[in-house]
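The form predicted on its own is given below as one chain in structure tokens.
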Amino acid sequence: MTSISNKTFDEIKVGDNSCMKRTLTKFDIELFAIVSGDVNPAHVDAEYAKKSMFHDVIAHGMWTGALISTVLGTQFPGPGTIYLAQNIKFLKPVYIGDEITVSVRVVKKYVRKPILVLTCVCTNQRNKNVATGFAKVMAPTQKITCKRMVMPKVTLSSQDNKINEN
């Protein structure tokens, strides 16, 4: 069994970080269109995004905040944190293939509350930054670890655009 454990607002620095890394599949790109209802064709069709300024299917922006939000959710701090703001500067495209390292940083922690602020960072395997910024988070005032909940496997299937004549 894997758990995910967290650091309590006590536990934390300024300064002190976390990050991840992340590979954008065609299927993140396609749950994602799914899920959040974002269909732009910059992102779900192949002909479009040729002929765009990217020339090719990029992912959507908030799929780079989402991936913030697994860090602060399930490592630093981790369970228990409560999102409370975020401002994102998207700064390059994240294209099919491109493995992104998210990294935060607390730059500010608060004394009357368990608030902190931390720097957020997105960056390629050629070490560009692809989206900066700042979150805003209630930290966990007390220790919790708990199981890493497996999620269920999804599968794609296209749909038949064909109509049935019965």
The other form holds:
Protein chains: 2
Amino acid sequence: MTSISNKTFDEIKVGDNSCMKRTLTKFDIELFAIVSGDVNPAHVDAEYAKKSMFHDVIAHGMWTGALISTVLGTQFPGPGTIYLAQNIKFLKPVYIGDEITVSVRVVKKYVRKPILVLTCVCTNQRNKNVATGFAKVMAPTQKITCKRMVMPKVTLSSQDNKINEN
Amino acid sequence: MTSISNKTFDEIKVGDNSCMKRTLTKFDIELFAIVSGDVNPAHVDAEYAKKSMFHDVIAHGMWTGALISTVLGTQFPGPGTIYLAQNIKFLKPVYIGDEITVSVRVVKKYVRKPILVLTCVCTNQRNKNVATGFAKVMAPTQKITCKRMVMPKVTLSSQDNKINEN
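How about the form predicted in complex with another copy of the chain, since we already have the form predicted on its own?
The next block holds the full complex; its first chain is the one shown before.
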């Protein structure tokens, strides 16, 4: 996909939905720790994590939150959407290799403003909910199609040794 | 700081608080777009963003959410904290160069379980709230001090040309 387009408020009905799948990698956890500064050992210290109640490193909860934002901002409603609020419950840990499906569904359309409320459900490959919540967005009122920007390539390196690339 | 330690549930009182400052860079926005897949043009397409209602690229709302998680997971209560839920309202756009202060404060301690509710307030350098909400966490019950892991160095490169480093 080289372009990205939206659904406008008028095109969207209650019940409309969209979903996306993403498999968690160690690289994702490291990048998330770097961009957030969240170096909680549950996420980045394998030795600590092995002895913790989750027995291995787990994703940052807000990584799942970020995936919800990705569906809303790039798929549905897409460009022009303004994120107003999110609530999210973190129900189960997400491990490296877990395939997360993020689904959003419109449950309410405001009348006087182009505002939508959507349920957000993130499930793993065993169909267990790992996070659920509600998003509130101002939906776009104009049709937008624009170029899908190609992001730079990321390289992570420890001291002088290259260790991973996206 | 080469180590990271926590406050246990028993050590924490209602009213206790912690804060952290972080200045948004273009690099942060790009990394967040890469790790989340959220290439909404409001964040990564400068040309589009100039013509948008915000007149420039803005941070992903969930970047601010991630900073809240960073305070909770690395400072207060710190290691051993389990993130149960977050709600967050995105009130104002965050621009490159904005210095965001994230403050969390305990407003409720549960009696039967080591659960805390904290208010979360993110302000910019003009002391305007950019995001506010509540976090619910299970606080650690055991004192933990562990090594602060050093994250890999990140390099972003466009095609073959290196463009930025953290």
